[in-house]
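Below you'll find only one chain, the form predicted on its own, shown as structure tokens.
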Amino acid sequence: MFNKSLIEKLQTIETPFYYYDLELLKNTIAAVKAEADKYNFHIHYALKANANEQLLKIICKAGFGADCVSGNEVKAALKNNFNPSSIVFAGVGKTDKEITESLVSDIFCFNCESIEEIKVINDLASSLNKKARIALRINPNVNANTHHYITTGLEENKFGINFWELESVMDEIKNSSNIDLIGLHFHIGSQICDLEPFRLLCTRVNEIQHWFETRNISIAHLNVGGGLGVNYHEPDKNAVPDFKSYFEVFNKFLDIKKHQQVHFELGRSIVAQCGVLISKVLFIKKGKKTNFIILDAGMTELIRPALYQSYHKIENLTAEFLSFERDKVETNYDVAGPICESSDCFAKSYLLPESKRGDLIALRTTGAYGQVMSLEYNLRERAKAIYSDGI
């Protein structure tokens, strides 16, 4: 991703900032489309991964739909020209205002997660003299074997309708004249790198579909969520995820009826690798047990390490590309930010070339859940975004 010429340009920009490689983004989008189109699969981009408007415009232009989990995400999708007929509104806690505005905008579908939500949507749709299209988010009870904070498909999670509730749910829908059940929705978690959980999901979806078939309930749409992981440890080795194998699993194991459309909600796998958080070394602190690199970026710009104990590859761009005369002896550092929290640390005992004040540092694979989760804690200014086609 980096070369001497690019780093010299980046060095002139005030840090911290998010750098987006738009060519890589477009290559990733092209790979998704090529593999999904083989099976006529429909892709909805998950805005929660990154709602940067420049990225949204590129993703929308590719013909993807939008997967939203808040009213403001729905508004952002509409503002950036996503077709309302391709916008799905998910989320376990939709407010009346968000539901009403989405009904007025005539979005494609609400993914519903409880009986009470169905009742509320029916009442609000009735007040507007509209019919609300819904999909039932059913908890498949499939273990994604990922971090427990990003596992969503188990009965212990807050998400989805449990299988044993379906009789009551269908009774409610039968009595809801302003509800149109068009689909089933499933999502088992994110950052899933082993494809076996997706195979198990397919098997479970087939079983749940059979339940509806035996009751002569026709389902037009299957939404199997997203969750495909990316390579955080070697971002340049697999910059574009293996979409081919991912979609092959669903084509092989999912029992798709002739009248059905299959939908995916991909976020991280599309945008993660195209984004990098660029920072500078403020100070080097030497201690008895460890040395510290203090950066001008912190958990306010990238909260994932503090929240999930997640790994991001860290590179000293100055030492690697600009300071060829510098001794390349590597040292273990705790790489931390300036925020007044001990949790503001990107890595412990991380091996880097000897680092100095002013060195340019890259935190890789931050295109997903980086900028979109940024904070103004400590009254810090939000970091700007820089794009590869603008420098």
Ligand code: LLP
Second form
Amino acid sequence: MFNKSLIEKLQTIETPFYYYDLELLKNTIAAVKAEADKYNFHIHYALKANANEQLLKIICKAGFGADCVSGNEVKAALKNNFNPSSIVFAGVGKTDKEITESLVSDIFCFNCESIEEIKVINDLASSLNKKARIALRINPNVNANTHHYITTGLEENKFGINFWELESVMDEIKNSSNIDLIGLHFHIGSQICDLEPFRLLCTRVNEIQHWFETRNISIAHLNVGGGLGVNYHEPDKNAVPDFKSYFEVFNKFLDIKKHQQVHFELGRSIVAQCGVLISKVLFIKKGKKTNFIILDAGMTELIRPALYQSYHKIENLTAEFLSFERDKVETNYDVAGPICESSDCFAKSYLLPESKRGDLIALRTTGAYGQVMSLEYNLRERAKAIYSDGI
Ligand code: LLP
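Switching conditions: you have the form predicted on its own, so give me the form predicted together with this ligand.
Up next: the whole complex, starting with the chain shown before.
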């Protein structure tokens, strides 16, 4: 991703900022599109992963739909030219205002998560004299074997309708004249690298479909969510995730009826590798066991390590590209930010070249759930962005 002349340019820009490699984003989009098109699968990009407008414009141009989880995400999708007929709106707590605005915009589908939500959507649609298309988000009770904070498809999680509630859900829908049930929706979690949970999801979806078939309820759309993981440890090794194997699993194990369309909501796998958080070393501080590198970026720019103990590869770009002799001596450092919280630490005892004040540091694989989760805590400025085509 980096070379000497790029590092020289990046060094002149005020840090911290997110750097986006748009070439890599375009290559990733081309790969996911080519593999999905083989089976006529539909992709709705999950805006929650990164709603940066420059990225949204590129993703929209590829012809993807949008997966939104708030009224403002629906607005951002519309503003950046996503077709309303390609927008799905999910989320366990949609407000009346968000539902009404989405009905007015005529979005493709609401992914519904409770009986009460269906009642409210029906009432709001009726007052607008509209019919709301909905998909039932069903909790498949499949363990995604990922971090417990990003597992969503277990009965103990707050998400989705449980299988044993389906009878009463269908009774409600029968009495809701402004609801059009068009699909089933599932999502088991995020950062899933082993494909086995996706195979289990397919098996579970087939069983659930059977329940609807035996009751003569026709389902036109199957939405199997997102969740494909990326390689945080070696970001340059498989910079473009293995979309081929991922879609093959669904093509092979999902019982897709002739009249059915299959939808995916991918976020992380599309944008994670193209983003890098660039920061500078403010100070090197002596510690008892290891020395500290204090950066000018912290949990306000990238909260994932503090929130999920997540790993991001750290590189000293100055030592690696501009000061070769230093690259030979490696030392363990605790790499921390400037925020007044002990959890504001990106890595403990991390092996890096001897580092100095002013060195440029990269936190890799931060295109997903990075900038979009940035905070203004400590009255920090919201994280900025620089694009590969603009420097
Ligand atoms: N669809 C639904 C219903 C979801 O809940 C999510 C993510 C996605 C799609 C997109 O999943 P992806 O393809 O990006 O894995 N902030 C956490 C991740 C939270 C994921 C929430 N749901 C992180 O930084 O790891």
